[in-house]
Amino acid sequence: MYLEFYGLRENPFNVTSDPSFLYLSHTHKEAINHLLYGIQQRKGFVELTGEVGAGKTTICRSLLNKLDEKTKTSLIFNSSLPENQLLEAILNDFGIIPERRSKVIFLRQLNDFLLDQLSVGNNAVLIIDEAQNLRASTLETIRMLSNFETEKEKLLQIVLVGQPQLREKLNSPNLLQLRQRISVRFHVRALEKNEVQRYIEHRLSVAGASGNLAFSPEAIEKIYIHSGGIPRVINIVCDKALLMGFVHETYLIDKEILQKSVEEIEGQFSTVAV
C-alpha cells in the first residue's frame, strides 16, 4: 500500500524468514558460526536457542545457503508431527522414498543412505524447528539417530532450533543421554540497542529505499523500548508506522508517528496529534 509512495521494491518490514533480508548482528553472526562448525566437524548434536520472534528460523535458512552441494539437508518445520510421519518426512527431506511405513524400515534406510553420502566424501545435516514442541519419546527417537556413525565420525549432524523452554525440556533427568551428546549450544540474543537503527536501515536499503525515507533518533529509542531489541515485534512496528506515514504523507518516521502505531498495534486510542 505504502511501497509507490516511498520508492520501495518489496515489503521492507514482512515477517516471514526470508534470508536475503537478514541483518547480521554480532549474535547472528555467532549463531551461524556455531552452525557452521557443528555441521562441518561432524559433531553430532547442536543446540540452537532464542525468544520467540528472535530470528532463528531466518538463520536457518541463511544457512542453508552457506552450505555446499556436498551437504545434503533435511529441514523440518512441524515439529508436532506423530513419531513415524517425522521419519518418514525426514526421508522425504533427503530424497528417500520408503519402502514401506515402518519405522524398522525407515531407519535402515536412512542409515543407508547416510553411508552412501559418506562414500562419495558428501555431509548429511537434519534440521528441526520449535524443537520445543518435539514429545520426549520423539526427542529419544532423535537420540537414536546419532548412533548412525563410523568409529571416526557421525553420519548424520542434528541441530534442534527452538525456544528457551527447549533447554528446559533437555534439562529433564529422562532425556539425560541426548542432553549430554550435544557438543554446541547458542543462545540468540535479542538485537542491542545500537543495531536496532543498522536493523532498520538495512532492511529498507534492501527493500529499495533511497534515502528520502527516515526514522528519527527518537522513533528508534520508542522501537528499541517497545520491541526489546526482537527482530519480529521491530517489523511489525516499523511495518504499522510506515503505513501511518504514508497516511500523513511524511517520509519522516517521528516519535508521534512511531507512539501512535505502538498504540493501534497494542488496540489503544491515543491522544496524539499526528
Ligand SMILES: Nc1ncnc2c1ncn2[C@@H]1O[C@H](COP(=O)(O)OP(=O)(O)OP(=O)(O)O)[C@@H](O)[C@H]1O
Second form
Amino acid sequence: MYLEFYGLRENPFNVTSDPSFLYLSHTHKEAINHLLYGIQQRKGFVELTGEVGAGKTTICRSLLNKLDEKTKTSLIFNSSLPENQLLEAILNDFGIIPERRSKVIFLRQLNDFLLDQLSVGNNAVLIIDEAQNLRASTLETIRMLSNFETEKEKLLQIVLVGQPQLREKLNSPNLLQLRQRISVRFHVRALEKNEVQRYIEHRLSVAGASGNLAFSPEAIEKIYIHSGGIPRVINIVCDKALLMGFVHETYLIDKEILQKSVEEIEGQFSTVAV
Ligand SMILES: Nc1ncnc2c1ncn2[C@@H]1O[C@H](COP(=O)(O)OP(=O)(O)OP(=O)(O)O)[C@@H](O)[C@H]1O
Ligand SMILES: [Mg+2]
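Starting from the form predicted on its own shown above, please give the structure in the form predicted together with the ligand.
Full complex below, order starting with the chain above.
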C-alpha cells in the first residue's frame, strides 16, 4: 500500500523467510558457520535452536544457497508427517523414485543413494525444520538414518532445526542415544541493540529504498524494546510503522509513529485474545 509512496520495489518487512533479505548479524553468521562446519566435516547430527521468529528457517534457506552442487540436500518443512511419508519426502528431495511404498525399501534405496554419492565424492544433508514437532517414533527413525556410515564417515548429515522445546524433547531419557550423537549445536540469539538499526536499514535497502525514508534513533530504540530483537516482531512493527508513516505522509518514522504502531499492534492482539 505504501510501496509507491516510499519508492520501494517490494515490501521490506514481509514475514516470509526470504533469504534474499538476509542480514548477517553476529548470531546469524555464527549459526550458518556452525551448520556449514557440521555438514562439511561430516559430523552426523547438528542441532539449531532459537526462539520463535529468530530466523531459523531463513538460516536454513540461506544455507542451501551456500552449499555447492556436490552436496545433495533434502529440506523438510512438514515435520508432523507420519514416518513413511517423511521418508518418502526425503527420497523425493534427493531425486530417488521409490520402488515400493515400504519402510524397508525406502531405507535400502536411501542407503544405496548415499553410498553412490560417497563414491563420487558427494555429501548429503537432511534438514528438518520445526523439528520440535517430530514425534518420538519419527525421531527414532531419524536416528537410524544417522547409522548410514562407512568405517570412516557419516553418509548423511542431519540438521535438526527447532524452537527451544526441541532441546527439551531431546533431553528426554528415551532419546538419549540421539542426543549423544549431536556433535554440533547452536542457539540463534535475538539481535543486539546496535544490530536492530542495521537490520532495518538492510531490509529497506534490499527493497529498493532510496535513502529519504528513515527511522529516528528514538523510533529504533522503541522497536528494540518492543521486539526484544526478534526479527519477526521487528518486521511486524516496522510494516505497521511504514503504513502509519504513509497515512501521515512522512518520510521520517519517529517515536510518535512508532508509539501508535505498537499500540495498534497490541490492540489487535488483545482483540484477538478476547
Ligand atoms: N538475519 C535475518 N535477516 C533478514 N531477515 C531475517 C533474519 N532473521 C529473520 N528474519 C526475518 O524474520 C522473519 C522470521 O524469520 P524465520 O521465519 O526465519 O524465523 P523462525 O526462527 O524460523 O521462526 P519460527 O520459530 O516461527 O519457525 C522472516 O520474515 C525473516 O525474513
Ligand atoms: Mg521457522
